[in-house]
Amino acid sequence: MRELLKKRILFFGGKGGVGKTTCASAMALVASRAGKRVLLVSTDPAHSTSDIFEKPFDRDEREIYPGLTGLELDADLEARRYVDRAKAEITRMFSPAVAKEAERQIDLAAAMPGVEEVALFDRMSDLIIDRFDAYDLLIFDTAPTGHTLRLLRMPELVASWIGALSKRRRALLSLNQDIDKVRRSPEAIDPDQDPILRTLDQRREKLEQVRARLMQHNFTGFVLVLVPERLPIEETSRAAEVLRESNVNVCGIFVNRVLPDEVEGEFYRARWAQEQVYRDEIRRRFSAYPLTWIPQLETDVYGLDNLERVSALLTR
């Protein structure tokens, strides 16, 4: 836990239903009580953070506990804002005739799958870059594993796309310069002054900043959450491998909802015996990572009182 508190950015991820939001929220509470300024960001469409804290989160930063600020990102809303910003840039840089056709193409692209993920990552990038110095710790409560892994691969994908666009734009400007030389026209656009290339370069620089920050193991870490059952173990193993291959630091694994040792009744004893097999497997398969064991509570984790109980278990 001391090592986690040294990080500046933490992602919590895992299979749906294993308690990612509970663990991320409890960690945020631990950090804020340790005197850190914490921003807890929910990117999960389920948005259970408001329910756990019993306080409303929305798209604007709002203090929900001393030292702890909450924020929920809505992928649909971020996609609409992303498209609107793209249209505004097009209107600023092109003639009305060109802008109208470009806007039509943007509307067609906006209807395709994946736009929400691009827009969501763009908003997360803004937080990682622009709000980094405003807080001591950024915690992202992410959507189920597959969605999160796609988000973390976004810098590489978008950087390739921007590189291809820049290459095509430079080729077009070079062609126009050659034509203008033949015409002896002084109106050729200098690539260094081209507003489109400047915009693309700015986006590439921002992506490089985000990617560098995500890969800085001393700054950034990923916490995987699972429960001692077969499917979460397998999904966690695959996620850890993908993250390692992507040079993302898996800095901890939280094993949630572990049955207490003092169980009674034939059903519970059988369940506890099966869980011991999974606990042993978790220790063996994830021996390279720090393991945190969180016992099953007798009630749902709902409200600040129960969340404080989980926070206390994390620091025992």
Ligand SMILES: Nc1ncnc2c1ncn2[C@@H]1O[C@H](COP(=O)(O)OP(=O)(O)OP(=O)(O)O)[C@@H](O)[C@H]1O
The other form holds:
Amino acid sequence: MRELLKKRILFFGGKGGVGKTTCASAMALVASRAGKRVLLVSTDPAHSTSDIFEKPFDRDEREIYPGLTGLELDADLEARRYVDRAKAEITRMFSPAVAKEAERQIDLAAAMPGVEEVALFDRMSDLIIDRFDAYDLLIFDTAPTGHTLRLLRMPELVASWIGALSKRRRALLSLNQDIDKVRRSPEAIDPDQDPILRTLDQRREKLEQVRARLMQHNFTGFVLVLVPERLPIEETSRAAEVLRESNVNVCGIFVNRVLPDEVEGEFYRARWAQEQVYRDEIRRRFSAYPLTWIPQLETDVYGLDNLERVSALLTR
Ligand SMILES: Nc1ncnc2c1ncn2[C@@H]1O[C@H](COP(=O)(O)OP(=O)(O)OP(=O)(O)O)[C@@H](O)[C@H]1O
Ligand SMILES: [Mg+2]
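Now the other one: the form predicted together with the named molecule, given that the block above is the form predicted on its own.
What follows is the entire complex, opening with the chain shown before.
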């Protein structure tokens, strides 16, 4: 736990419903109580952070408690912002006729699946780069695993798109230069002065910065949350493998909703016994990672009092 508090960026990931939001929120509370300036970012469309804290989170950063700022990202809204920004950039750079056609292309692209993810990733990148110094710790509560892992692969993917776009743009510029030479026109655009290439280069630089930061093990860590059951164990194992391949540090595994040892009654004893098998399996398969065990509480975790209980369990 103390190791987690040394990080600057933490992601909480795991299968649907295992307690990602609960754990990310409890962690945010622990860190802010330890005197850190924390930004808790919810990227999950279900947005249960507001419910847990019983305070409204906003689309913009808003202080929830002293030292704890919350932010809910909405993928649809981010996609719209992203598209509007792209259009504004195009209008600035081109003549109205060209801009009109480009806008049509953007509208088409905006309707394709995946735009929300790209836009969400863009906003997270902005936070990771531009808001890094404003906080001691950024905590991302993410959507279920598959989504998040794709998100982490995004820099690679987007970088290759940008590479392809830059290449086409350069080819076009050099073609124009050749034509202009024939026509003896002085209007040829020097690739070094081209606003489009410059924008593409800036984006690539930003992506590289994000990628580097995600892979910096002393700064960034991924916490995988699971419950002691078969499917979550398998999913966690796969996720840990993918993260390792992507060179992202898995800095902890939270085993949530563990039955307390003092359970009574035949039904619970049987469940408890079954759970021991999974607990052993977790200890065996994830021995390379720091494990944190969080007991099943008798109620859902809503409201500050309950969250405090989970925070206390995290720090015991
Ligand atoms: N240790 C616990 N004891 C009791 N209830 C818990 C515990 N951890 C989480 N819960 C409850 O389980 C439910 C799911 O938790 P949570 O919303 O944190 O999961 P999630 O992984 O974020 O889900 P999703 O994938 O939908 O975002 C919530 O109702 C929460 O209050
Ligand atoms: Mg959640």
